[in-house]
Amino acid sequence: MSHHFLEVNDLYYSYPDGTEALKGVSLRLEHGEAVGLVGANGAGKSTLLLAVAGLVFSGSGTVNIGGAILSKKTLGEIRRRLGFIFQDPEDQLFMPTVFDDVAFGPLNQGLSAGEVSFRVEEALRSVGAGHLSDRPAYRLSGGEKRAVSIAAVLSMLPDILLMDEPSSGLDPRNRRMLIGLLGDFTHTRLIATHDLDLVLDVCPRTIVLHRGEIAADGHTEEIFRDEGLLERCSLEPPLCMQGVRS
């Protein structure tokens, strides 16, 4: 059996003030699937990603990553299988140079210097950022920071990628580059975003969250053509589909 699947069963989570953020969420991603996670502000998208990654612990329910059930005891194993790409790349870039940032994870996995260098070179090459290796992160553009933050996750060879608003703050050129990059990945991918055009380009399947519950889960184009569903969930069709009728 593949270790690249993600299964969430009946997941609940409440904020410290008692507000319910997730209300019985269940989903499954198979090996290699690219799935968009969409919803209005406050729908629970980021909270769901944080719960899957073990950055917050749910009140009840289970998260299964390739046969490993998330718990405080299994957190190390889970994080070796999952790569989490935060909305703000600066949350991940804190070392003196790009090389150091991308090497941070492999070094903490106990790899040799040669193995670390190979991982860094391959990860930066895969995102088209090999030429940035010696640059300090604060000197990079927004698109370059995004590419390096992805490389920092890829260098740890995760089975599954969780992405929170990966296109946030990117100009049109860097956004197009990101879409091409995400489309080329073979990882299992769960992408939480407001960018429905990106989802249409990258994700054959989409899950709609609404007030902490799954409102729909299915083929991306079918979901984005369901005007009633989008209206109920305070969403609008992707720009490229606006004005188009099924």
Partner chain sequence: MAKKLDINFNELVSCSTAASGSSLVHRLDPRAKWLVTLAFAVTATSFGKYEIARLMPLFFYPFAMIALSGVAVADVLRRTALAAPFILLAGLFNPFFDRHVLISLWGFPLTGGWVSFLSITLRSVLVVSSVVLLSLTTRSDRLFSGLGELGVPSIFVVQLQFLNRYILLLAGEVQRIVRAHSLRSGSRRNSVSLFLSGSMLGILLLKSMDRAARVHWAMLARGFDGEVRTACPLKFSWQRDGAFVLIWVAFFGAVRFIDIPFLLFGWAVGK
Second form
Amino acid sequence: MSHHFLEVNDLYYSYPDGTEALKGVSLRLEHGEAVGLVGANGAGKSTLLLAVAGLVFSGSGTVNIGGAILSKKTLGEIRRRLGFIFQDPEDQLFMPTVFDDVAFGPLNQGLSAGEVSFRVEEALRSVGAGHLSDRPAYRLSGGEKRAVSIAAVLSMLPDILLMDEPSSGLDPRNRRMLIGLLGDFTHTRLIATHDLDLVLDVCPRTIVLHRGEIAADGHTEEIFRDEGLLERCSLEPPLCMQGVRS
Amino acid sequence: MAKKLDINFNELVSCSTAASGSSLVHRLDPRAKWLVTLAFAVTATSFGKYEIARLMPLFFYPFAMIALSGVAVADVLRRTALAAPFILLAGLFNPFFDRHVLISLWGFPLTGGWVSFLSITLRSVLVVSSVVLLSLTTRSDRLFSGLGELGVPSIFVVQLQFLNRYILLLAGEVQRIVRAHSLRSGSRRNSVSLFLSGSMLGILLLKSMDRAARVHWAMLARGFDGEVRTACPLKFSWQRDGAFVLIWVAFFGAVRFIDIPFLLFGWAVGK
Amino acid sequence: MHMADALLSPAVGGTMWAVTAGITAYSAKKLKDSPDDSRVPLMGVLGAFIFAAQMINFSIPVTGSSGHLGGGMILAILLGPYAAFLVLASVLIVQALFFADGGILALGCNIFNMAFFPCFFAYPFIYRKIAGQNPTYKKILIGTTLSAVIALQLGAFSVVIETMASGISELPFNTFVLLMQPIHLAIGIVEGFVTAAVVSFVWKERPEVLEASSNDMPLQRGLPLKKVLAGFVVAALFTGGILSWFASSYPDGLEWSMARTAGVEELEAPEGGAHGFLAGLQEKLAFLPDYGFRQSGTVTLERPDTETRWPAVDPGTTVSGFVGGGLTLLLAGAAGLLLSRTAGRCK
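Swap state to the form predicted in complex with the partner chain from the form predicted on its own:
Complete assembly follows, chain above in first position.
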């Protein structure tokens, strides 16, 4: 059972204006692993996620999703395996109702109507949003929007989840629920975030990205205790460890 | 401009709220409502320009639609009133150019221009209220899917759905920016200097277009291939939607070809 | 420049619907032949941009009129004629549905007047001839201004023709034309300058955007969107900042034109056409002998000198129309109320 791995080899990406966003990034996530991707603003976290999903095309390097090398040919297959949860749920809830939104992915997979509604119900139930099905997206609270945007990805039954700042904009209670949810998932997870406490709770392993390069890759607690590393990468240790430090 | 934006935003929100109702009219297939609304517009505009009394039976349509849909009368009136400048201006110049006395009312001359002005105003109110009712009783996405099912090319419908989606986002952000401005500017509520409103628009545009690019990514990530699919394709029920179309078209036809006010007058006098 | 339903006859409205439907189908087919899914969201975004830009009314110097950006030329230059036509049509549909701008029957006319001319006439035959190849600032300025002016002149003239053909409005053709054309000349010049500012910026920053569309090719993947966005921001700032500086609450060009016409003191005598129409009306109503309008129509025809000697029509006959109409309205209202109660019980 190690087929849902994610491997990135020597990945480079430059913005069209020439700024280098990724400078030779290599990493590998094993099946079912939850990995935190941390780094200061502009470190390249979001770009890395976008490049993995084939949403921006890298200059050089390879992305391997469970044995399929990312290319125009495999793009459809790879996107079926990946679930990409964007930072702002508004971006992800582009359909008029919650149901339509969660059904968007399964419908694109060509599933039957019956299968689609089953998937939608299951996905909404798993994030505790079953009662929201008929609501229009703009009538949801922040926590509900986040839950539905996750359901919209889960309904595609992805193997690997890519998340960009999943806890941003959530109140403490919703954030706690999210952490519980993320911890229960069995998917391979790559979570880009500034919320180091979330990483501490959910991800045994952490990758630190600094100016487009991997500055560290290892046990979360070890990395968060390495003040020199955090300082160098413009990061602060998680709140719950700051007390320990002083 | 701030006021106009406020109105527009509120109208968009109230419209989408009203449109997500679940009455008989809301549940009708949008194709049926498109066809009936179009037939209504054709009927109302097909009368001669001096017709007034014969337009009256057509008021039954908006009344019935309000009754059956449970849409607030105030909503319909307010939204129809938004088009008031259009409505009044459309016929305003007729009294100046058409000065033939058409009828005399107890000694007062009534020129053709005033009669046609009244007629134009009445038909404007009729047609505008019917379109207002269409938009208040049909969710915009269904309205546009309905267009697709009526044979409008899919690429047109898809980008129309996008446009519709972005307008809501845009209006919401305008609303927030304007509100933030009026909070800081103190007493002068709703009066943003036009220079400022220009820069606001620039900021807003950047934000909106950034968002649009991200939405496109989010769509691609979930297998978007150029076609937006919806889970419950519209189902045209002949018993419900077909009957709706047939009954109204028959009614419009009757109104067009039978002089109902005249018959009613005769009946009232005969009694 | 929106036309309203009430001034249109079904024949004119229907014809323009058919024409517009044909152009839409043709454009959609052309786009289908070169599929590119990134174009679809881009079209939606640019439609929203036009919407935002249209919220700013700029005043036309000297005339005391004001207008707003049509946006047709910007869209045509950035998206090519086919996609631009569809986007403009969408903007007009949304305006008609949610803001009661224009009407449902007038949709065909409005789309034709405001989208067809910039996309399928001004853009290919004027702009591309002038600035399509090896653009310079001067070429772009001349190209956009000339295109915008001509597109608006054609659109304005089209409004006049459609209004005249419908025969509901009493505006004399000459007066209407003499007011519509100069106003839309002024609007066209301003629109041309604004369009030039946008296009020049885009051309300077990302020339490939213009090249791609001038070859009728879909936009390249991975275009540096940020710079394109920046171009639009500058354009929006230009539109908003400079133009709204002297923006006003004056009515739109068309409305102003009509108001000015209506305000003219020296009124011309009604044309023979009106008499002809009345004669037709009389014939049509002849089978309703007791109907007030018929009788008065006859009398009017018999006595053209209506200013001084209006006919003494028996109020009793004219009142039939009012009573009948009033009764009908009451009945319609009562039926509506009844329906409302029934519907209420069903819930």
